[in-house]
Amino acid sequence: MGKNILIISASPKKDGNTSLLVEWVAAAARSKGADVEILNAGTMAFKVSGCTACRACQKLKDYICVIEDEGKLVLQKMISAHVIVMATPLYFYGPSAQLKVIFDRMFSLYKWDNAAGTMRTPLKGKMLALVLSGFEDVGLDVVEKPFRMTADYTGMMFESLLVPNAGVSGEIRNKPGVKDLATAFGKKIA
């Protein structure tokens, strides 16, 4: 049985560059036997625009966010996935707001004991992957850094597919070699 891969696509555009990359990565991963689920953060209903720092999750035994919305379901799916792929366009040297909502609320998937200096998480040992496209070739490394650092802190493997000079929405399909890169990436994470 192949890996369980959860892809969180965070582009608000159905036919944009990020969506195309997600399609190519998912198809390649499926070709290697992976079970791939794609969730579109751009169409989810969120009660809040990120983690509210209520810390109620830290008082619970389970790794769960107390905010009742679709973001909570995404976080729960992360626990059972072998590979978590976060896909976003580059927006002002950051991920899209839709992805940032999920990324910040991952706080609920960690338990800290500050007195003992320990941290536990069900994400340890999994793979975190980033799929990122930018109109130009500037800023992709800036966006990659917090994802890489989170994986390192968490004890996750990390992979990234950074696609510079993707152009405006949908133009990526005409960029030579990009589909091949996405296909190779999908097979690698599977």
Ligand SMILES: Cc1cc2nc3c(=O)[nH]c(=O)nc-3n(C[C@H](O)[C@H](O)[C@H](O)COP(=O)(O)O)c2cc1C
Second form
Amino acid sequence: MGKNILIISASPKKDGNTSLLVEWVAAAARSKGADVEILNAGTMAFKVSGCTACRACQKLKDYICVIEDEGKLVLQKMISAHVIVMATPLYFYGPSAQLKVIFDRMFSLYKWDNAAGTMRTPLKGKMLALVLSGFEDVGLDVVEKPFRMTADYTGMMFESLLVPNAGVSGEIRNKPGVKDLATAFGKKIA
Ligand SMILES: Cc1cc2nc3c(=O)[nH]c(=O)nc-3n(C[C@H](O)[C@H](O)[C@H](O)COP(=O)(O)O)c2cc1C
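What would the structure be for the form predicted together with the named molecule, given that what you showed me was the form predicted alone?
Every chain and every other molecule in the complex is listed next, the one we just looked at coming first.
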């Protein structure tokens, strides 16, 4: 049975560079037998603008964010995925705000016992994969770092596809070699 891959596509541009990269990665992963689901977080209606640090999730037995919106469903789907792909454009040397909302609300997928110094999470053992493009060739490594560090902290494997010089939305289609890189990446994570 193939891997279950969840792609969180977090650009507001429907036919932009992130969408194209996601399309290529997904097609390649499916060609290897993976079951791929793509969620468009870039256009989701979030009830709040980020994690509210209410810590209500920490009082629950289950790994659930208490904020009732589409973001909650994305988090739930992460639990059953083998591979979680986060795809984002580079926005001022950070990920898109839409992805950051999901990323911070991942807090609900951890249970900390500060007194005992322990942390449990169903994300452990999964793979986190970052797909990132920018107009220039500056700062993609900066954005990669918090994702890689979070994967390390969580006990997840980490892979990344960084695409510099991607042009403005949609121009990535005409950049030589990028589709091949995305295809190879899709096969690798599957
Ligand atoms: C708000 C905003 C901020 C951006 N900031 C950067 C940046 O700091 N560095 C960079 O190289 N490109 C930057 N870009 C360009 C995008 O990262 C790049 O064109 C990306 O491939 C677009 O992906 P998309 O079509 O999925 O939106 C920015 C674009 C926007 C709209």
